[in-house]
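One chain comes next, on its own, written out as structure tokens in the form predicted alone.
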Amino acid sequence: MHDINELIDNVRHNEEIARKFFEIERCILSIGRCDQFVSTLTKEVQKHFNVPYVWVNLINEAPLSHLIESLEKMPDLRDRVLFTRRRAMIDIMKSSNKTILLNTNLSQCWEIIPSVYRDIVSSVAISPLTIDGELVGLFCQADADSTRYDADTKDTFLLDQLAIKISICLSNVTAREKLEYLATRDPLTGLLNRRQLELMLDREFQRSKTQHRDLTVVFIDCDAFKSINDTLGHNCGDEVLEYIAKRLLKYVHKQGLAFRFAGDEFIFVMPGKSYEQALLVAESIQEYLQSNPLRYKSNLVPITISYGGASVISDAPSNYKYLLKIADERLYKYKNNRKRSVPTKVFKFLNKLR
């Protein structure tokens, strides 16, 4: 009789665990954004199973590279999502497609554990996440209790099933966000495209007028870009544009937004910043590019830029299109005044190659 009662208790216990897993699956199946997906998943697992540390590792390359920018900006996800090398994940999982439980030698998987947890956790459950059969991430749970995830005493069947459901949801979410990303981004540089610029400026211009705060736009273009293309080829030209875009993002991303306007022209927009503050950013980008030529094959290609800006407070434009027009006119005035000076370095370099 004792054995029967014990069996019944075990069945009820397993049913309760299965119900909790079902609740988690129900919560994540309809989510359409990756930040909401990661946040909901980790919080639901913590709530239902009282797991102190839960996070998701994602590879920092295709097909998930488009998620890095948006997820890393979310303060609530700082310890819940970690972008990691695929090689590091493969080294841990080996060829296994099942959950791995570890409670010894955790230093071997330091790279997949958020730094704030490394001195705390004593056992970890690591479940593989896949898209189209390829390892793209890990779903991780950890505890300070070394017996929590003991491979000798714990079964991973339900965790394996959950990982499959997470993988399906992750595939759906990333595909949806990839489409959105491609619709709003320039495919070469990854910067927001011209359509997004117009939408953003229309909104921010109205907000600037209503709240009486400044709004500044700055045009940037690459000096002698056509000559670089003609001499070194379009592949080099593409790398020049990507190089400028990366530097633009680095200087602007915490203060505003950067866009590829057309060809070798870029724009950055800084809500709440003055004309003078925005020009300081443009000068910093210019100084960096002048001091750090692009390494292309065996060449160090010098890059110089021209820029021109305008702001709502200093120029009082009637609409955002006129704001852009003023900035564009200043760009070309600046560029024409410098034709015989700064770009000379670029032309001298190109003439040596001809």
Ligand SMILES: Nc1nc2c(ncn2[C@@H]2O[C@H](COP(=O)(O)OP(=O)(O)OP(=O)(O)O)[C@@H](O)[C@H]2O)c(=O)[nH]1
The other form holds:
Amino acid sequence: MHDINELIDNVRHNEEIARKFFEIERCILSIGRCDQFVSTLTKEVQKHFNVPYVWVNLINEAPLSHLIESLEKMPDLRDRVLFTRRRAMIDIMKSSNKTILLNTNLSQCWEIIPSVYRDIVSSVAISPLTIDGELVGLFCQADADSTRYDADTKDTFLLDQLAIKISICLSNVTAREKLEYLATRDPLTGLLNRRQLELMLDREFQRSKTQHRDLTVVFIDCDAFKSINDTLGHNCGDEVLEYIAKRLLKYVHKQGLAFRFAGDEFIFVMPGKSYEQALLVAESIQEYLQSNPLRYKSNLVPITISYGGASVISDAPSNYKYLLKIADERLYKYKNNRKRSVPTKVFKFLNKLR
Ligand SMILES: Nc1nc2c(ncn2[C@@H]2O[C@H](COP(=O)(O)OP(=O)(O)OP(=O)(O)O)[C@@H](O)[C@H]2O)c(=O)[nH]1
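For comparison with the form predicted alone, provide the form predicted in complex with the ligand.
Once more the chain from above appears, this time first in line as the rest of the complex follows.
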């Protein structure tokens, strides 16, 4: 028989934990962005339960892959979120849908522990996170004290309860982010769409005027794209667009933003960069594409692009639409000059296939 005081203490203890769960849930339930979700969740659990190390592993594929780009850009979250292979998660969880406690042989789960914690933690609680019954992540709490999450403890009920609450909130936040992603991105390339371009340019143009800071836009257009589509098919055309978009992101990364404007036309915008600086970036993209044809089935498809730019300081446009117009006109001038002077590598290649 339990002593009555012991029972009362247990009830109080459970009430206290339920209150803490409620507070954590209240903080994270209405968050709309995944970076804020991870940051708030991990800090709240650390604070309420005095856990020194808390982080989340998320699966690096659908349905969460759209989160990778934004979460990886957040330096504050480097030790709080890891993108992990599904296989690595399954190897650790086996088929269990319950929390696993480990305080020996932690090296078996190195992949799911942030590298900065690997030499510090001695015990870890790993709880599965699910969306619609599918494993999509792990919620991990760890301590340097090897007795804190003791593998011999059989009762993980409270940790499981917490993981269920977190899973529900994660499902909400990822659904909101997915909607936001779909509304702002081009579905083929994942680049920001034209509506986002207009919003960004409107904002940056005002900033450029008030801060006397340059702002440059560059149009990029794939040469002979219609012929690629007609000769090698629409799927090949799609791959060409994705290939260009990837390169664009790589070269523009950190200096500005890249957008898909329409069809085979892209734009990148560089706040604070001069016309000459931005054209150097366009030239680098052009050189890369020229020397690295796209492998499509048994073909190496040559890709060439044309470009044209404009900037606030060198062109003094009265508004952002005019800035775009100047860049667009320069692109077409460039394209027409090249068309007359050099039959492109692309046409020669396509003619051989016909
Ligand atoms: N595969 C694919 N084709 C697309 C997509 N969007 C637009 N297109 C096609 O892109 C082609 C663009 O044609 P044009 O603007 O004449 O491009 P081009 O052949 O490069 O001509 P120039 O710009 O003068 O060099 C059209 O045939 C569209 O049907 C897409 O998402 N995927």
